[in-house]
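Below you'll find only one chain, the form predicted alone, shown as structure tokens.
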Amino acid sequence: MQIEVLESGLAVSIQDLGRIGFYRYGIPMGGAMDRESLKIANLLVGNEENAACFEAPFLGPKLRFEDHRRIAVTGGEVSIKVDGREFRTWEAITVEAGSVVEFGFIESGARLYISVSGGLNVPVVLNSRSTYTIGALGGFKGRLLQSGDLIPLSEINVDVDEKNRRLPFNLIPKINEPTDIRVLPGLYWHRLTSASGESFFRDAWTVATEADRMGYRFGGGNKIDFVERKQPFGAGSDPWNIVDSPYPYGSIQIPGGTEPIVLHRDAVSGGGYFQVGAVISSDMDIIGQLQPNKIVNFVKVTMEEALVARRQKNTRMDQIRQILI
């Protein structure tokens, strides 16, 4: 039981919810850039939420199925065709043995999550099936999909679950433009001048073309200035440099003071740049769905507000589970 990759799409990888507990060894958490969309895709086809799926930025693959399965596509909006017949996102779709599934160009959002009933049966590496291409581990042979690949599937019951699962329209994630991204200022915030600290949250920022699984770069705002100081030994001459520090998931660097970079799923675990703060966990899924040239406003929040946002996101996910399970 397998899927044949007829066309590889664009930088398509296999992801689950990531590998926990190895960041201290320099191996990032990885996993889906948009965790909520991956969870929903799995629930729609009756999988466990952490089952491995295809993550496809901008252009999905063309796939031939060996046996009868259910699939679901979440994340960005895109046209889905099964043997030429068109289907919608955010609902379970039946795919017969021998059928070919293909996708149009993404219409909104930046990443598709394609779940298959039973899940993609690639090896578990360090407690996860997620692909980490920099380390050449996980997923299918530690790399992106290629035409001709044969992706193994897990077994499912003979009686495939044909429940008509569909996410209600009011629960489909929406991304407004400009997009507000909430930020909790960090330990190094005092290194910015007061004027630059104010402009960071006041300015409109634009998603740059350098936006991938390691991080999202933003441009268009005013240059950030730093408080003058004598650089400590080992920090180098640039005022942005520090003696090495760990990088939290979602942390924001501004090398040279010109273009903020939000570190995402496959980012390195530490280095010599200080971070002005971190995007709250509730908004990291949003960043994973931002296309280049989209406008973003960074919004300052407190820890209490960040925790409220997390509770609200968890409550929303509980509501979705009640509908789909």
The other form holds:
Amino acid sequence: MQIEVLESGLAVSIQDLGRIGFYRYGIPMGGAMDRESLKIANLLVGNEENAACFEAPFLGPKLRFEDHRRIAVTGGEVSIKVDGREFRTWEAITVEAGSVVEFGFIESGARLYISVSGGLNVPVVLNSRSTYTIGALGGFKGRLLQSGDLIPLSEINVDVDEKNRRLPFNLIPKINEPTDIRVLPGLYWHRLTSASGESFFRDAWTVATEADRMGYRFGGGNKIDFVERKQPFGAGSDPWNIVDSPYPYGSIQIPGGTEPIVLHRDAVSGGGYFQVGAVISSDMDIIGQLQPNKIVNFVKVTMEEALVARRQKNTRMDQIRQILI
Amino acid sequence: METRFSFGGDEHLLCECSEDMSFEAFFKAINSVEVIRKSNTKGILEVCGGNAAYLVKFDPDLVHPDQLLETVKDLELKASSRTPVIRTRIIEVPVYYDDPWTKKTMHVFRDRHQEPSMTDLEYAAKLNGLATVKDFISMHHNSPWFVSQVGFVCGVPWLYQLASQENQIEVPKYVRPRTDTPRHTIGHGGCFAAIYAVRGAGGYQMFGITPMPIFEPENKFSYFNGEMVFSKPGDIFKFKPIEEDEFKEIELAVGKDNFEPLIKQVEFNLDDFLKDIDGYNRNLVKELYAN
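Could you output the structure for the form predicted in complex with its partner chain, given that the previous block was the form predicted alone?
Now the full complex is given, and it begins with the chain already shown.
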């Protein structure tokens, strides 16, 4: 059982919820940039939340199905056509054997998650089916989709009851503009002058075109100034250099003091740039849905506020599970 | 040396043993990492060792960050009583210095370099007070190197020179990072050498290239012992200069899985090393080449 890729889309990869335990070797967790949307896509077709889906930034692939399946599309808003007929996002769609599924250009958000009942059955590498292109591992042959690829599906189509599952409108995530991204200051925050510490949270930042699974770059804010010091031995001579150290996911480095970079699911595991803190776990999904040129405000929060936000997000997911399972 | 603790969001705790790189800071980090890993503390998902720091990734649904911080502090205290001795391995790594491939890449990115009229090797020789590139290359492979961090992408080893601070090679990174570096390039930035495990972006000065793979996702090489990543923190690398003929021979042997790097088990004792660095290094190299 398989899917034939008729057109590859833009940088489409296969992702699940990623792999833990190999970051210390420089192999990142990977997995969906917007984890919640991937989970919902899976629940809509009766899959386990962790099943492998397509992650498609901006433009989805054109796919032909060999057998009868159910699919769901979440993440951004987009027009979906199955054999020319229009369907909606955030609900289960029936696809017959031989049907062709295609997408328009994304209308909002930045990434689509396309689930298939049973899941994409590429080999599990280091506990995950997620594609890590830099290491050429996981996913389909360790790379992005190409036209002509035949993507294997699980033999079993799990969506036997074919319930008309649909995410209620009020639960569809909405991203406000400008977008607030909550940050816990810390790590090497003490390197900033107090004026720069204030401007970092006051300024509006714009998503740059260099925004991918490894990291999101932002521009447009004031240049960061550093507290003067004698550079530590081994750090390098620039004031933003540190002795190379492990990088947290979500950490925000500002090389040169000009363009903050938020490391995402395919983060490099370490390096020599200072970081001002990290985006809290509950806001990482939002970053995965930001298009270039969108305006962002980094909002300062405490650890307790971060934990409250995390609990709220967990509660919301529990509510979604109750509706969809 | 007091560790500075700081949370990286709600899922990470950064533990900076020292702002400066030193052998003492590295040993503090590696010992703490080992003790924390073995503790099987609830909520800890992964511990990543660094040159002079370590990072604890945790699940705040399972352990409150304040509780985690206390636990890590206790475990670090426990680790600090350990003697700075590790059982490790010394490995001979062949390097083709001043090779044509890194040279070619270097020329593409000359506009991003501090001294566009010099090669990376000429620039490094000058900064480190050596008259010729040949002298610099000798300095680079004469003393062994210590794997002080693994990561970046695909198991890149950071290498810290087994030498006194005043004899350690130091060079800045490129002014602006390159978008390309050949796979297996021997690079240098700050006081650290590194081997690029895969082709990709990079900012380190480029000195040579090794024919010896250090990352293999498909488990094709027996000398990896089933691991995907060859390097381990604490490994000692001894570079051996080779020329193009030998480079090609090794490359061919690697392709047939006929290449077996020279590896010996050794003990590394930091206190003894610091007492007599040159003598200790001579003994390490002797152990590598002993029958």
